[in-house]
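First, one chain by itself: the form predicted alone, in structure tokens.
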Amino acid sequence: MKKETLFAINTIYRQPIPVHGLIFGSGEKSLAIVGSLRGNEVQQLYICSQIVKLLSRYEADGLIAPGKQIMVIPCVNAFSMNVGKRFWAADNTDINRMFPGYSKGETTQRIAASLFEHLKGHVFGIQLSSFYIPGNFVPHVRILDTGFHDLDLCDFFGLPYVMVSKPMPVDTGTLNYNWQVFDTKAFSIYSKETKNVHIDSAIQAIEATFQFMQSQGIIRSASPTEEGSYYPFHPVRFKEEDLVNVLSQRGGIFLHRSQVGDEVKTGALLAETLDPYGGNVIERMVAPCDGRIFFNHNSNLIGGHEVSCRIIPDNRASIA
């Protein structure tokens, strides 16, 4: 492993904050893995740390394929992580809305530009992502339908779900979108948690990443009996627009009555909202369709007209 300082971020009141890349193997820029771009992405940082730990073993054992290079960037936004802020602490802007960046712009635009210079040119890119709405997910691969995407490659991660999203204008500033525009086959992996470490779903994300690397010939199996054994898994594919959002109507104390991954029938109780002063139930949210819970609001407080959960409906259109 080679540790490189890719660039440093100058701040007013602190010493320059370095952004490190950990490089394994040599040759073709085969894969870049990016962890926390936001200051609350603790799960993503943890997953990257474990990927680095395993890749160090693979490299020591000669299991990184000749002529292949892997770069892991565990954390870009250490400043915000240190002070407990989700976005850039100085001005509350989101680095993952600033790509491909502007070297003469605002701080987060300059960070995005410096980072993207090191990320361009990789054959594959994996971002360990979090959602703009706080909550818990069923682990899945998300890919943007840019016209440059390769949906079939998502199957090699072996995760149970693949979500295809049509880019909105706000998505054009994300890393995933710009990676694709600049000829990198890009994927986002969503784990269950964001600000807390969830071991089981972290292991899923790590195994998915290594399975993808092996399927693409970037690494070799640690077990000779598994060499060449990775074939495309057939996950559930669906469009983000097919998700059914269940909105709260009242604000208050929010209590789950179902969990992400649960299969639900129409009319099943999903959650309840309690009056924060009286303690009585003021709203019961029920499933509007048959399906599986894909996303849950994870705070015990909720406002009116917030997404309490998202359901993958059983009657969605299939994606070839």
The other form holds:
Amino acid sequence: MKKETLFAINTIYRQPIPVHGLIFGSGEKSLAIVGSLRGNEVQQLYICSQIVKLLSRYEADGLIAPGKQIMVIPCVNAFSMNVGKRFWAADNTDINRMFPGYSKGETTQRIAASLFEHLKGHVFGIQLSSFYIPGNFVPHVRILDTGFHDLDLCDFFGLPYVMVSKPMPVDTGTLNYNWQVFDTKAFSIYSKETKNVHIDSAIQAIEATFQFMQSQGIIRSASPTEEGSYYPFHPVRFKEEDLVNVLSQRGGIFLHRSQVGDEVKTGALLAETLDPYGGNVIERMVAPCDGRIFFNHNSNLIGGHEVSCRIIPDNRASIA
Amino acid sequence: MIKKVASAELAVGEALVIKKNRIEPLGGAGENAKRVCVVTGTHGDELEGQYVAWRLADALHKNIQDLHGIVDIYPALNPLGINSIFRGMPLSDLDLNRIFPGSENGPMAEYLASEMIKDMSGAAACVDIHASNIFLRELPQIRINETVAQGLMPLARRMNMPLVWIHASATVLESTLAHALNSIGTPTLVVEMGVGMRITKEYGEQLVEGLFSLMSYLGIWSRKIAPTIPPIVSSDWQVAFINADHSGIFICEAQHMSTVQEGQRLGFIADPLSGRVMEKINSPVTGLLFTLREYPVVYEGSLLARILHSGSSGGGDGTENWMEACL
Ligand SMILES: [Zn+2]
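Would you generate the structure of this protein in the form predicted in complex with the partner chain, following the form predicted alone above?
The next block holds the full complex; its first chain is the one shown before.
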């Protein structure tokens, strides 16, 4: 493993904040893995740290394929993470809205530009991401429908779900979108949690990353019996626009009565909202269709007209 | 008359209510009365529009006999943000001006955005007032996306604002209120003026005159109006951007809205710990200093100034940078 300081961010009164790249193997820039771009992405940082630890062992055992290079960038935003802020702590801008960056622009544009210089040109890119609405997810691979995307490759992660999203105007500044525009096959992996470490779903994300690397011949299997055994898994594919949002009507104390990943039938109880002053149930949210819970609002307070839950409906258009 | 535009219940004993003040002629507005929407408070840390909203309502009430159409004043599209000194929407931390046109079935912020659009659509003109941010002070200006400039210029010229900045279109700006309204045929102008968290009364007065001039142009205001100033239009000029190359404390040595000479000192970046000057900031061009850093703490990349110039004196790479645009 080579540890490189890709660039450093200088600020007044703080130490220069380095952005490190951990490099394994040598040769073709096969894969870049990016962890936390936002200061609350602790789960994403944890996942990257474990990937680095594991890749070091793979390298020591000679299991990185010859001519293949992997770069892992666990954290781009220590500046915000160390002061407990989600976005860039100086001006509240989001690095993941600034790609491909601009080297003569504002601070976060410069960071995006410096980072993208190192990320450009990789064959594959994996971003460990979080959603703009705080909540819990079923672990999944997300790919933006840019026209350059390769849906079939998503199957090699072996995660149970693959979501295809149409880019909104704000998505044109994300890393994933710009990677694709610059010819990298880019995927985002969403884990269950963001600001807390959730071990089980972290393991899922780590295994998915290794499974993908092995399927694409970037690493070799740690267990000789498994060599060549990675056939694409058949995950559930769906379009983001097919998700059914279950909206709250009332504000109050919010309690889940179901978990992400649960299979639900129409009418099944998903969550309840309690009167914050009286304690009785003022709203019961039930499944409007048969399907599986993909996303849950993760605060115990809720307002009216919030997305309490998103369901992957059983009845949806299939995608090739 | 105070009207509710949209609302949603909050968690504990309160509702988030977006309100507007509808001001109509004494005998009521006719069936086909023209309507002007004056909108502000999208970003909770921008307060220049608060003065304008108050001053306009006050002036209209005092001269109601001269009003021949409807004026809807929306002083706070993001009331929780204004209340909690927060630019975005508290809770979700979303920039309200990046989620238009919103969605009826989306999360709360998107739902509220879609209700706002419904309420404003069909107006003869809409003016969305912004106040830069806490970092930069702006000369009063109208900002127009180049894709709709032709249709909006006749309105923009009447706004009594010294500058009309016609800017390149950027995909990220497709989710602003102005873009959403313009794309459904409701002509919408964006005003940027002053600085965040402050009120600059002169700018407010200047804009109120501009709003009466606009209403007069649209035929819904019959009181005599003061002559308005003809704006400088950016397409005839170039804009030089000056960003910090060092982090530190910016000490300003130039006057906002003044003409600066090529090579003139605009300020410097100081390191108070060592007592050193980290960077001297000189103007790369001769021109009008229309944007100036207000907040002293700067980082590598922080915008310090923008200068409007004729382009003949060189300097500045002139690249428009709309990612940092504080719309
Ligand atoms: Zn604004």
